[in-house]
Amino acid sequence: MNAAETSLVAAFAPPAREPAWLGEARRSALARFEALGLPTARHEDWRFTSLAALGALPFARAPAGDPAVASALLARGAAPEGPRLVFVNGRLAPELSTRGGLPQGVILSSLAEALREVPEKVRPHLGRLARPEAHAFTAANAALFEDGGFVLLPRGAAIDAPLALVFVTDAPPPAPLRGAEEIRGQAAAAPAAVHPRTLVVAEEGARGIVEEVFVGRGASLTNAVTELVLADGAKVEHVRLQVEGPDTFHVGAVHAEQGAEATLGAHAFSLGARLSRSELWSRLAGEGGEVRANGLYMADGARISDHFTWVEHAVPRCTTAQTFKGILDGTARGVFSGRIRVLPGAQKTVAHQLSSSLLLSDDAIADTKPQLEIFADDVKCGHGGTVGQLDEASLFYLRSRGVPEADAKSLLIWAFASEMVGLVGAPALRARAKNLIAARLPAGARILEAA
């Protein structure tokens, strides 16, 4: 076992007074993680993304975080308004959370609270979709999570205000260079690991918006798992916004299952972290279901941003539309690997994938791997991928009109990225994503003023 695997296993300490069935599930998941180990380049779904840097680090359980630091991190533009739960280093921070004004029957709570107060709503679903058998990070999360979010949208409910789950990691700075013994007069601490777990259950005909925000600083690993259960006719928009610091590692997996006529809009914005991996695993189990999966990633320096999707059409007359875009600078690497499986009998399936990458330097790398596995004959499926640089003709046109070069490049980058922002349905979330993306452009402030 490498340093990360050994330290994560050593950090295993089951919480007191949790249900026996959950304790047994933890032990089983831990054994599975020990058997699997971290993925390597020999794993087909990971062959473009090396975990060598992560595997060399000895992680420790995250210490108690400072709510004041968490509040300052959120104030940089990632803080959602309205109903929200804030978790600092994996633990609920009540003083930063607000959940008033929720309609009757809607539950927004920590997972630990839900296990105590409404276990009958949690047990049928927790761990059913995100199974640890074949996924090392999912197994580690199932064994080691301390808390997370639980959202219940009851039958027929219609919630317009986004329900937010905010995960803040406040970790020590990176270890010093070899030969140095202390940072700020204290011995360097081990990188922190947190394993947030989220369960969202939308009952028949329910409609709502759920947002997950990940903010952090220092040397850390965030290993997040989310399960989305959509009953017949449910409509859920799920927005995942990752803006962690440049020394963090982030692995996040969303596992979804949809009933008949259920619609899932899944948006993933990966704007931070040294290494970021965002996964979507979705199964269309009822006729007439629809998945709209969209993603935007921005990476510079030597960062890596990886998006992976796997959508299974198990029944007829379902639709999938996937659109992912990446903006890469420096020696950054971006990865999109998407797979759509159409099982036998899933006739009248409509499924499309599109991946586009914009390279801002000659050393940036984009890997695109769209995949279709079709075992039915009456379907409409297709995929495509493009990799390119800024259009020189458009850049020349803007420069010839007196637009400074930095502004001209920012405008073209914004034009490329704004499509993904526009796909978010909730106005408040769309505006916040727009602000965070524009903040990463040299002329972002002027673009926002003109918009």
Second form
Amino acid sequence: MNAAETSLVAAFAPPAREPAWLGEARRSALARFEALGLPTARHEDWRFTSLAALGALPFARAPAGDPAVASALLARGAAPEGPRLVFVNGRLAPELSTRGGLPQGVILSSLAEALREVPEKVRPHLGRLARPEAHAFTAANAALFEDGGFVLLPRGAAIDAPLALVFVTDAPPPAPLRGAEEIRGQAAAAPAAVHPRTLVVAEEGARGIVEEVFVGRGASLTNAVTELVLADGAKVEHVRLQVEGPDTFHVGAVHAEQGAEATLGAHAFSLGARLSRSELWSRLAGEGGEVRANGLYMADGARISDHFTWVEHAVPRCTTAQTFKGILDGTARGVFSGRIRVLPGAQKTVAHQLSSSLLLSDDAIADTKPQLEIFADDVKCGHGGTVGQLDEASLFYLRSRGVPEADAKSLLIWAFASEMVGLVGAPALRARAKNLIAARLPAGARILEAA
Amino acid sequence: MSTAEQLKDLTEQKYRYGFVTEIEEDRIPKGLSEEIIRVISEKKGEPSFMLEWRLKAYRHWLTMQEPTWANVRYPKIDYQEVVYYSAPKQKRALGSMEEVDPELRKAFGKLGIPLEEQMRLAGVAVDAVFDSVSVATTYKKKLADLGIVFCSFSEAVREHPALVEKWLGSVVPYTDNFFATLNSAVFSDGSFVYVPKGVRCPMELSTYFRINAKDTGQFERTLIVADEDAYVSYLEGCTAPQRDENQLHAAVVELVALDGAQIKYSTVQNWYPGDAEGKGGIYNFVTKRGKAMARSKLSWTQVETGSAITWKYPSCILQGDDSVGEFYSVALTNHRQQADTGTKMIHIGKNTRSTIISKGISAGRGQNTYRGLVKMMKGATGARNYSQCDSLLIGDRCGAHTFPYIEVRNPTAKVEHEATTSKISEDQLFYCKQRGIPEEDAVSMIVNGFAKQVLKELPMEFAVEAQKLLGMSLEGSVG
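Now that you have shown the form predicted alone, what about the form predicted together with the partner chain?
Below is the whole assembly, all chains and molecules, this chain first.
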């Protein structure tokens, strides 16, 4: 086992007051993690994303974070107003959270609270979709999670305000280059590992918006797992906003299951982290279900941003629409790997997948793997992928109108990226995503002003 | 007859070319060892460099593992149960077609490709490979006058050892992959073409492969070198007799197009696909790759209708600036056939261009996978790729899968990929039928229309055969 694996296994300490079934699940997940080990480049799903740098780090359980620091981090534009739960280093920070004004029956709580208060709502779903068997990170999360969010949208509930779960990591700064011996001698400064675990249950016909925000600083690993259970006719928009610090490894998996006529809009904005991996596993289990999965990633420097989707059509008359866009600069690497599986009998499936990458520098890398696996004949499926640089003609046009080159580039990138923002339904989330994207463009502030 | 019945009839059609020709054979014991390789090399009277190369490949092969990533399922192959060499016995050297074994000539007759007629009518020089050894080569003189070498691989090894030594393994090294390495160790025969500088080969060169002897793996090795500014079009076609046991075929084809040269390589593959239950049938594990130098062009066109398992990725390494790669493919799987096929376009040089047009047709319980790689390397400034992969599904028990890989290392490169999956449109069918076109003909028309973009790339000689093949398995396909 490498340093990361060893340290994660060593961090295993199930909370004392948990139900027995959960302790059992944790122990078996840990055994699974030990057996699997972290994936390597030989693993087909990880062939473009090397975890070598992560594997070399010994992670410690995250210390209690400083609420003042957390609140400063939140002030940088990512913090949602309205009902929100804030977790600092994996633990609920009540002083930063607000949860008033929710309609009757709607629950926004920490998972630990939910396990105490409404275990009958949690137990049937926790770990049902995110199976630890095949996935090392999911196994590690299942074994090691401390807390996370629990959202229950009861039958027929309709709530317009986004319910936010904010995960703040306040970790020690990365160790400067030192020998391995010294690192071991200074366990206190070891990078922190946090494993947020979230469960969202939308009962029949419920409608809501759930937002997960990841911010932080310092050297850390965020290994998040989210399960979304959509009963028949439920409509959920799930937005994942990842703006972690430049020394964070972020691995986040979203597992969804949809009943008949259920609609899921899943948006992933991956703007931060040193290595960002965002996964969406979705199973359309009831007729007439629809999943819209979108992603935008921006990476510069030597960062890696990897998006992975796996959508399974198990029944007839379901729809998938996916759009993923990447903007890559410096020596950054962007990876998109999406698979749509249409199982036997899933007739009248409509599935479309689009992946576009923009390369802004000579050394940026884009790897794209859109995949269709189809076992039914009466289907309409397609995918498209493009990789290229900014359009010369558009750039020339803008410059001929007197727009400086840097601004013209910013404008074109803005145009490319803002399509993804437009796909988000909730206006408040759109505005925040726009601000965060603009903050990453040289002329972003002026563009926002003009808009 | 109802549509469903027609569909059933047509998808259950038996392999029309299933027969066994009794011919005296020269065989060696089954199994694989250094001893066997020495025997093969000796039987073929090869120079020592060839034997050394085979042994190096064999030793490397022993360290390799059979790949499992392809989207195909088949029982494990016991490589010690395969006979690695079999050649029709020849009593003496043959001067003309008339001297060829009448049994053999009859076999070609049954396949509908009488050599004489082809020679006369089509102006095609036919290097007929019957199992592993070439027994008839025609039009040699005409080609020789232009300095073109077109002969069996064994002959090339004996008579043009310098050319073979220079180019063999230059595109597909003996260490390349499990099946190519196995081929390098035991390859039996194949074709060799060399077109000298500036020469345009005046006719389509073609070889008809047949797998004949029972339990005989066939390990073809083809090497085509087009020197600077040369042009050659090469046709490969296959059909094999009905069998109960699976037959292993691991061919290697290497193409070298030097500066300004053009190679067009067309294949129609119709090996025995197994019966309706998937029993028998050829395993086709092929490595095909070409290297294109500056301003040269490589074009692969394939119509794959046969084999139980197809594992084949004709590829282009676009090494020289301004070189062009093309891949046109129709792959059809019926009954329980499985195909995992596609291409790799590796763009290394500046302004290299590639086009991929792949049409997959799945019927019965067939599984059809397109797997392709487009790689733009760091130096591929201004490179361009366009890929289009369309799948047609006939019946609800088949599968069509698309696994493209796009890897871009240069911002000025442009890559576009599109894929669609659909069934035969009922509107189109209805339109044809109300115009008085029988359903079966209508389906055939629609399928041929679906594949037309690829079929039109085939040379005349093949276009007819390819359409016939598609029609045979696909008429009456109503989803």
